[in-house]
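Taking the form predicted on its own, here's one chain by itself in structure tokens.
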Amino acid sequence: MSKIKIYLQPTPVRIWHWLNALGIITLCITAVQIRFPEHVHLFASYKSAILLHNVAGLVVTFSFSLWFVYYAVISRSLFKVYLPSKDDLEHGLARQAKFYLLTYFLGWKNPHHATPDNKFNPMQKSAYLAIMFILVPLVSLTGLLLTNVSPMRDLVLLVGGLKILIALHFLLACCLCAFLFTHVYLATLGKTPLEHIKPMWTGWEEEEETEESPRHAA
């Protein structure tokens, strides 16, 4: 069966993805030393870990803005790409979960075929919807409050005080870190471990040509 190449990931999306990945990985590493300074000494000092953590937070905030502007303003496909359809919720989630948990290991094909207009399977849409519209904004907001405690004292008190804010930021960050590991694992579940990772470098994904194959191809 012949193969075709589909232009799946535009340049702005790829730039955002790797900026975001670099920022989140840096946040996770620096957070370990900030949270456990008596046991972890990855950086020269506690102060340098905090500084790098804050810079990484700004990078993630910037990349999030890049993502939002591209999908909401430039391509105008934010909800089309990330909002699960009725069929996704009624049938797609169970079908995709079955693939990840069972049929992938039996050698079955992925029930979802990515196209420029339908990049993500139902589970990805649901996860990204929660991550990009709830988790990332909350992590960014709590982090912003922690770096500006005095000017935003009233807001800090509104969420329950500094200890509650720190605990909330830490728990949200743990969720984001857990998503990172899950995301990397699921990205390797192609015919080869790099099949779904390569398009985020080149923009192009290669697949077998079928009657349903999209025409946005080379």
Given for the second form:
Amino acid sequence: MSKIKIYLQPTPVRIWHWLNALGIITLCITAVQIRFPEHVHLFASYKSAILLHNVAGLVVTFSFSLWFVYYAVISRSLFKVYLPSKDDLEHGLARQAKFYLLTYFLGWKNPHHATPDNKFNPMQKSAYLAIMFILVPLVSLTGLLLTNVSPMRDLVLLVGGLKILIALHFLLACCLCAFLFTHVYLATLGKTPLEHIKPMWTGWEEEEETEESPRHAA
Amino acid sequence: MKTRVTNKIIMLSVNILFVTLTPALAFAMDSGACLDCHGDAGVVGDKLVIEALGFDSTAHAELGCHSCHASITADHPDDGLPPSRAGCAECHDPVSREYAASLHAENAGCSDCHNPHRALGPTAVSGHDMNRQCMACHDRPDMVALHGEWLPQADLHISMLPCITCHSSSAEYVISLYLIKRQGGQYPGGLELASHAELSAIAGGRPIEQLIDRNADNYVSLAELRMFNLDPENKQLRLQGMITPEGVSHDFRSRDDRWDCSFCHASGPAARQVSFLSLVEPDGSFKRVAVEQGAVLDALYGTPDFYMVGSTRSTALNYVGLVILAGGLVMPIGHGTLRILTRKNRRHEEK
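For comparison with the form predicted on its own, produce the structure of the form predicted in complex with its partner chain.
Below: every chain and molecule of the assembly, starting with the one above.
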């Protein structure tokens, strides 16, 4: 079987992905010092941790907007890429879960093939949907409020108060971080640990050509 | 503490000296008689009026008007003589000396910050009112801009801290909680200290402390705080927290440790256990009710509007966060282990 290369991850998506990765990791690390300043001293001063956290937060919020505009306006494939189809919900999810939890260990093939038009398996779609439409926007919004408490006091009160806002921000951020662990781990589940990670860096994925799914090489 | 007690003894003896050495007093009217005229703007005019209610609650009221206006005669005001005015230094020697030595002494005198007829200690004045004293000369927008050069959210800090928390020193700092109310349905903003009359109206005739201290035991428990915050009847009221000093040194200058945020933000929850509910009295001074230790650290409903990042975090929330993070590790660790154990299956397939 010959190998073909497909252009899976366009440049804007890759920039976005790694900007996010850098931003979110910075956010997690600075957050630990911001919450536990008397135990954690990674950054020279409390103020620098806060400033870095604020900048990284803005970067991630900006990159989130970039993502949204790219998929919703430029490529107009937001819902196609991220919304699970009826088939996904009825069969795909179970199929994919079965793969991860059982048949993967038996050495079966991943039932999902990533193509530029259908990049994510049903589980990824649902996870990313929750993350990109709920978690990230909420963490970003609560974060924006926390960097502007005084001018946005009324919005803060609407949420229930500064403390409720912080609790939300903290717990949602923990969820995001927890997802990160799973995300990185699942990314190593290709035939080789780097199989899925490489295309996110170079854009190109190498695939074996199969008869049922002839794809034109880009 | 010791110096405060000795101060008091000194001041009391000063008083006794005044009483014994001032024969004029024998003829002097008592404060009540002075206030018959000076409590009424209709008699003495706006400039000479003294608010009797406000004066009576101060330590100076016990001294009486004549202690400071000693030269007053029985013929006042018909004698046309200007009554004498005691200098603060006559009785407040330590504070006056400390202040005289400070850089600020050439900028303001005692009476620029204090009204001698309204002299209250730091725990009887709200943080808002203390800042009003300073903002008579230090314009608020200027201060926000000046501090904003190094302090993130300077606007918030200037609103939530008395200037003297950073520009004076005290043996102790506590969290003071004030009742604020939205004035006239104003959006945005409009949240201001509620007056005693407003709170009385909301309390419906009960003493205002019972808005929060429901069982009237002069102690606010966490449960009572929670009830207050969840009670829909209190919707227009909120509790605002400030870090306030228990005493005031009069050297008003910039302090290096207030400059690095750790003074307030990095002290950890252990340092943020003590808080008081500061309640406004009919005369505008404040009295305090002790609040349960650590109540401000409650995850959600102790003080929903007070949160000082880094030092008032809730331990319960930390554990919830930890469980979430642990949940994220289930897949990598659990699946990863099985993956290693079953790696032969996949090698077989690849052949």
